[in-house]
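In structure tokens, one chain follows: the form predicted alone.
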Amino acid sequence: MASNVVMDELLCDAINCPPETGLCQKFEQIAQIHNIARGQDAPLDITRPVLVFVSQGATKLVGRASGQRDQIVAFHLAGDILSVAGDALHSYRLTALSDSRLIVFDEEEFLECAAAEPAILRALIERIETALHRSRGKAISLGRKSAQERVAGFLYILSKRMKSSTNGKCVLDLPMSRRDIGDSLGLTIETVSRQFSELKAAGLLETCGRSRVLLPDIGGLARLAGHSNFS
């Protein structure tokens, strides 16, 4: 952990803050950096709310439901900003799915620095709205959709976030395991594996090893998931 972090270009772009401005220097003074290896938890002090920027890698936000039962709340990829509350109803931890670099801010200090910059506040609000919409979509998925619809929807949304292609097909190098996907969607690992096989048989998915997935028909995947904009 270190202070006086040099603001990276990805973060400056994410919060709409030109690197050459004096405001970036203020952000550098209140930022902390954590380099965490795959499988490790980020050493966050969440006695106060914090904002976390994923500069590199991928992470999962895990909530403790009760007892020893955990729920994967969300996956966060490079370029994402997330808020972790210190006084929430449940405790949370942020775990690296791959070697990751995180830039962390005390939320109140960040907002104080950004208060006079509408463009930065607007960028932050847009990201909060995106996270809210994803959360609402996931609530519908967990409450009303079949296992196949959940898995199809998960892959479709991930394809929109990762945006890579090869020979006209969307390519996903999944940082999360089948078990992680199941824990996120309320399914067993066996059910996730079975749904991958069924999607493959339907021509909506191809696999290459354990982590690479090719999606030849994004529209078909979205329709199977029940997304209204593809009905």
The other form holds:
There are 2 protein chains.
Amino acid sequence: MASNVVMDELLCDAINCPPETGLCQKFEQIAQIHNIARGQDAPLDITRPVLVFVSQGATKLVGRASGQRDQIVAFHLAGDILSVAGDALHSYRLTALSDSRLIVFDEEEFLECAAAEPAILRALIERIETALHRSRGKAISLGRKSAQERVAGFLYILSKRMKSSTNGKCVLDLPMSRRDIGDSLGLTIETVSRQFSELKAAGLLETCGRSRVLLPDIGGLARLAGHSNFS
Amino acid sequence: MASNVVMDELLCDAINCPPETGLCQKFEQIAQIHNIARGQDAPLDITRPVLVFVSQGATKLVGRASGQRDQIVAFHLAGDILSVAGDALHSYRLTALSDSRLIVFDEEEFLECAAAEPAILRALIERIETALHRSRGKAISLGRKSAQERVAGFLYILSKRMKSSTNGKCVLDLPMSRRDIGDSLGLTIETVSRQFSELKAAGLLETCGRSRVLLPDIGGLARLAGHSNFS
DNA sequence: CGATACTTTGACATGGGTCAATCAACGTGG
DNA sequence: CCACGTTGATTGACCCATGTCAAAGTATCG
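Switching from the form predicted alone: structure of the form predicted together with another copy of the chain?
Starting with the chain above, the whole complex follows.
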């Protein structure tokens, strides 16, 4: 019972935790569940590093520079695991884009629990590396790409992550606002909006309401995105 | 003998590998050593993910967008471990800033070897998380900070990493060129140079030759760097 | 159906890029 | 050890992409 409540199938799958061992129960004891309403911050205590598993919903990890300047460091969708730690230089918070369910572990305790299971540690390494590789890609975009390339790349990558594409076309329900997109791409909402308009004019994007988006030509987006393998 | 050649003390320490077990010898068998001259790329085959240990020297991990635009994704100094994987979107290369010695593992093989040693896996997790956290900080800088803040933050962070600071003052020998600094901060060499000049005028920086740098007031740099905890 | 928040569009300002010229560091050969 | 050449750094003038400020438009929700 408790096992079903805390350690959902998705998490067991994510960390490669064989349900038949008693391990899930050990993890249950150290897990904290948070149900976060859309727009609310997860009440994380990151004086110590934590591992967060996004069981349902979608979240943004936001870093803040001085002067209220926010930079979204990553989006994390259902099924993702992320590591969050405090930082002397910037403050971080994890905010729900839609109603979300998070399973939070003190990282130290989690690793203690998982020590006997190399498979779990390896799954975790893989997840953190995925986060690292995405972050590197973001650094390239933020450091060296134009607004148009960033927006096209954003849509392209999101279409891949949300796996809703079929032979070059794709419909998405963006869980994030224009502000979020801007905060993720290091742009203002106005610039994001203008780039959306240009993509519409180029026939690479149609919108329907605020959040629904139709991408008729994913390949075209990739070409605009300034990926080194496309020119 | 071979053990001393391949698995140096630094690496054993880095991955928390107890020298008394026979483990080091197993790692030796799968390790590849590369001595890279200043300015040369490591001949990494990243069709599969690799782990690289920087045994001596200093390196830059460079990502490339289309059109020859380089973004340095991270600097890695002696003692660092990094994970590098290919990417459909951007190409990456690891280049030596000074003559360097790298110990390279196929990541899969490394993890296979380390499976029985949770301590090694944990050490690896810690290192990768460090890389992730640095990369997040870089994303905040690239996305939301001014040229002056980026340059000040760069010097501040480097002074911490190279541990050459004494009560607010610090002398550094920068292993990287102005171009490298620009490629790391998402700026041009000219902008980096102008910011250096402004910092000199503000009494926060003195230079001596191309690479030697004196930072008389680290706290002042931190204040300029736009870190959220300093205003 | 009206209120409110979000988005789009426009006019203008500006930080940092680009291009070009000068200057300084460093290595090399005499 | 010095003159010279090469490469990298600095400075200046100008320009453009994106930020800023303001207004109008439009989803969405009670």
